[in-house]
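What follows is one chain in structure tokens, specifically the form predicted on its own.
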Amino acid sequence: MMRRVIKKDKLALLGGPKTIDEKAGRGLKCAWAGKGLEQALCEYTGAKYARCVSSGTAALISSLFAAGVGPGDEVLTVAFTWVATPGAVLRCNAVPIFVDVDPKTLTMDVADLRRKITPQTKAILPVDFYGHPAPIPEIMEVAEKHGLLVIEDACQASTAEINGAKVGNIAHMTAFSWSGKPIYSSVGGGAYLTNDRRLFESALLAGQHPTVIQGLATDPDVLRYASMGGTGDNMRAVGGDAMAQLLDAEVRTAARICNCEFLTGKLKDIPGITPPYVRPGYRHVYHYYTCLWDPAVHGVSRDRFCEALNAEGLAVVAYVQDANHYFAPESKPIQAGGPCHLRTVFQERNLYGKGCPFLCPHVKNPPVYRKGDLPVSEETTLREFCIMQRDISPPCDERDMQLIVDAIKKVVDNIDLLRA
């Protein structure tokens, strides 16, 4: 009878060979899911550090947390945006102070930004809305003058550029989203990017696994809270198929830009329609192709015009007012009542109960949100209509764009029937 021989090699911990090495493991040892994507994001954008998180909202919260935003702080942002932007500020128990937008780019108005800085301002949160970058270089100059951090909400603008520099490598921190965005993942997710090691590590405390914080952080002040995963929240990495999307992001983005330039060339001379504006030196990547409808020209409301376009088979949404209701079959349009500052939470100034965070004892000057405070944002909300990314991206080509033009022209040519 043969006896089983137990090999007694020296323990790997004490200098001996590994029982299962990386080459011979045959699948027993796998790479950490987010590692490849994070490295690729750094190489793609030029940023030094990137961390994948569970969503674009989580990327914003993590970035705000890294900036030290908390109770009593004010964050300057825009109301002409998706709800996640001011929602992330509220999640940090801080107060959003809204800045109006530029009527051409639909991004933060720097002149209004300067007017609204106070001693309580902690950070600036501009939004690259619809894929057009906010004026980040000018905003950075304002921030430097006042000792503030800039957190760029680039959730709709991954692959965008300013003067040849990739978004993600310009602001102090940048948030990306993979949920239906220029870099897309079927399971959602997002990432924050920065060139500042201290900010990168501090953002981990918004909600990463304790062992991840322990493995990535070197700052003793961060490591103190590793055992709780920072706040104890869960914003851990989700990447899905975003890596595959990143590999051909430039090709898809270039094709979408080409399609949108075709649309602009065809639509710019149609009365009542203003196509998207692209600031010189800026790369607009068109998460949506957003035009402005002038109801005064034809005597027909934007909503009636959109209703006619949808009937022609062209899916359009008034994004800020009623959001994108096509993403899930159970969704229905919602009349939001205007930009974010006019919605219930801000009108009642009560999110967590007892007036918090708006009336928190730490808030020195509780804000009041009024209609008329942001005239450009409010007017634009009533005029914008958006063609969705799915209909302007590959494999859609010039022939598909011509169909979009034909649908719009058909409605405009028969506008008298809508007016009647």
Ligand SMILES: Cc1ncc(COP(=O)(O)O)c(C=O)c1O
Contents of the next structure:
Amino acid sequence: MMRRVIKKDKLALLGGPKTIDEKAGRGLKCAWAGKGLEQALCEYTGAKYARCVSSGTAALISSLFAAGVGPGDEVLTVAFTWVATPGAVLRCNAVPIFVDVDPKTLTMDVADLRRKITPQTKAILPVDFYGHPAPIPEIMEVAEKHGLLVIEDACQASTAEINGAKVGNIAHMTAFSWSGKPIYSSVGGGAYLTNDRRLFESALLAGQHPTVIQGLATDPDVLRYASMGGTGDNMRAVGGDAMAQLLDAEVRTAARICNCEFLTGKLKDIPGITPPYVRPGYRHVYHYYTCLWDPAVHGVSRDRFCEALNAEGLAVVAYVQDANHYFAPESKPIQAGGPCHLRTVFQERNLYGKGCPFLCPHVKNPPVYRKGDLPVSEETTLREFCIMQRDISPPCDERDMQLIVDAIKKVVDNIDLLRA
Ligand SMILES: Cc1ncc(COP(=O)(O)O)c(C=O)c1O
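The form predicted together with the ligand, contrasted with the form predicted on its own above:
Expanding to the full complex; the earlier chain stays at the top.
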């Protein structure tokens, strides 16, 4: 009997499609090594355009700039994040309006997002916090309805996925960071990614060299400003070894997920501890492994519990409250006072002097940032404790994860002693 040959099975030798085909996005990763990081990022994520910049912060500023965010504009984002997220909005002279987070994924709450849209809203800036992607498909729906752009802060989630699609290829623009992140470079750096040529080119104006803009841009509206390098800022990439990390990122991410699933399996039944939640269809890449501690269960505060874990040799950090004090060797916990909206800059509302950007004449309804505005973000800040990426990534394996579990169990088993 003749075997029916369906078209896709036809041998390449006989005119069929190639199995390994870089042009079709099915290249072998080793082939990336000979290419630039930007092209490799496009192939890895499926995004059409990528530009490497000096940091994740620069990627956020470039993206906001491309979206036309400026004085008087409101950007909807979260306060339960790293400082660079709202900081990038302020650098564009716009005002962040904070949306609360979902208590399970710790990412933007879409219902609260809907409530906070106003005629002044220019863009939405969700964060894939701790490596769990924000609900970008739902956020894109809201954005479409209101004619807004979505810039995804995927600085902590550069290898994450939603329903099989890689982060970087879902929102209108996406920002990556290489500074201690799932794709890492010893000298930091980052990139912005988009499928929109106009956004790609406009973002160059935030901080690229005049000759780079001249060389890459085709849009006359962008080229007009090339002579000044757009804003005249310098956000150019600094090189580094992110390329080597990208080649390794999948293997490393998969091993970290495996380690974290082991931890979750062991920690989920310990009273007072809620391990990280993973939404079905979402690939959480665990920039940090973040659990919630319930102080009411044992009558012991999160900080006292963390103190005991640190003494056992397990480095845990209250990331938002302490502004990630493990970031540098000379650092100390700063007791930030809560999520970003409660920090001095937002309480004083006078970043650039004369009240700008919060109270400048372009702002129709100057925002007020109050305690109690974001109940989930505020409560989570007091309950979370995070195990750092380095301690859950290869070469750490099941033996190391068991040591982490042992340390946590030992403290919980002796919790009565901490109460005293
Ligand atoms: C959520 C988030 N956004 C933005 C950034 C900024 O990245 P970079 O430090 O590369 O500027 C970070 C860095 O930690 C981050 O965690």
